[in-house]
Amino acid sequence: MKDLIVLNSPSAKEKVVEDVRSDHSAARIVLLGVPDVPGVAAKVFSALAEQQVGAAMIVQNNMRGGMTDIGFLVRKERLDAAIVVCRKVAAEVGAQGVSFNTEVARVSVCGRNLGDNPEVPAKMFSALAKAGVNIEMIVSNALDITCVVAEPSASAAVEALQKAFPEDLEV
């Protein structure tokens, strides 16, 4: 396994992990048990962008029977223009439903080239579990790792990454 590089060091060019983060602004989405055909997530994100309201942390799921979910963040304030359009669209497209979650926060890893260290995921998600953070969406890419996780479990879960991750994160 290769060893984590520690922050403000000769070799902190070498680092991995810059930074923990948590963002309370985004409440999480889900549109329920839509049909798993073309253009269904176009329809969904044009009628979005119509309104002016952005989405993140977009995840379809495969599901039995031709049916997915698919789920998103958009910012607080944007919230119930997002519920519009999302019940809009899913009685169009013959959707289950919509769900959606204002109880929720972003934690993340931030750091370069976190997608070749395969250490960084397993040391986060093992962390989180050990403080009994339960994760509710994933999303990475070379900069940062951000997890969804129940509002109330923020605190703790950065605490539990600024853990894992001492020698990075010392200034």
Given for the second form:
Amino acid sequence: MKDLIVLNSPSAKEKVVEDVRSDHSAARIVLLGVPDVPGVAAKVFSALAEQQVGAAMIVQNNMRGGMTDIGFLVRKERLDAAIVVCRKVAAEVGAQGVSFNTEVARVSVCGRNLGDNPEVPAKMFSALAKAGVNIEMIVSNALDITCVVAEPSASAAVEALQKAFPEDLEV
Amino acid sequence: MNGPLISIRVPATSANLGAGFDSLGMALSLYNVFNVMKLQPCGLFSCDVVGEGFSESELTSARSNMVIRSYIRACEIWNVSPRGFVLECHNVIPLCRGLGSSSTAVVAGVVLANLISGRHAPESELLRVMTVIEGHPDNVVPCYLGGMTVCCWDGMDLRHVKLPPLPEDIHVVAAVPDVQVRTPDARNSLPREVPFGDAVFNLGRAALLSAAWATGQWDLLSWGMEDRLHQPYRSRLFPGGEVIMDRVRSLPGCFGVAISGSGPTIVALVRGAPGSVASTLCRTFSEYGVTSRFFVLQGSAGGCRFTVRRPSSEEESDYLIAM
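Taking the form predicted alone as the starting point, write out the structure of the form predicted in complex with the partner chain.
The complete assembly is shown below, putting the previous chain first.
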């Protein structure tokens, strides 16, 4: 039985949400109406990489009618470089356009056991909805759940999440 | 699965540009795409909307969809039967924001009527019908032709001139707040009469804007974008409208700012990196409690483009064979 891996099961006393964070350093970019052709994402992010523009929270929407949207975040100080790259690539691949948004913020709940606690995302999204915060993007992994929200509502979002997970954050 | 029988790609436009109320407009590199997936019997239409307006019944209902209504209207004007079709709208141009989204529908509807009826109408006739349906020419003409256009319309006849393209290093930054201004509200906000001095002010600016654009004297555009006929009234219709243009006008690289169409989108002509102008526009909207996003666009985009696919034998094709 030496190959058996035992996953940690969180006890009731363990903190699930260990931190609530916000980040105001990113701008959101969406390539709109990108054609269903292999290699488009590779072209976009290779071109960004060549200009030393890092991309995070990359999301591709469901394809409809042979077209899709690709959204992601870049750091605000690299926005001008990203604008040049994205406009060029959008024209090359025949996308319908590119939109940019600098008035956004990332709000995250973080913890080592998020994946084992399915109630966390439900509780997080409910808290944001109750606070009237609209979510523009969602990305999650084993260690955090991050939402992109309008920058003016970021402080309300953080406050709502701190109230939603009080036991976790107080310990 | 086969692709669309007809695919039409139509650009956004910025009309009422500066002093050129109802007369100056430019095509922008942001495009709606309208696909006819299948032909149907006369008068039978259905439509699906992806993107902007997907939840608005005015767009998703075949009875009120502007592409279909314009198509039927053009067929009436040309006295041809309106063959039905299944329409797919891929909308990325924000609705009711002054970027000509309804004009893309008018242009597409008239082009579809021309293609499906096999009429082969000349460009002048297409533009005239588009202007009749839209009511004014400064969106539909640049939308169809592309580029920057000067138009005059007397209710029957249209005259227009297409100006040279903007240099590639001049960008159009369009900041789009998350509030709508309905065109009728924007029209009703205007006075019935204007002071003689304001009319003279605009005459000079509109003439200067056209002449500067025609001769490439781009530094004069800041004067030509000034206006006293519509912008002072319409800037009151949306939060931040009365301060936003003053804030941006003096920023480095910005040499012209205006309300796009009937608003609330603000367009700024920017030479060089557009980030700081765009950020200032959006930050100002935020200060007034409105979220926004922006586009960095080519100000002399191409006009309406379409492709027609030869139908398969299984598809109804009698109306397309003539094309």
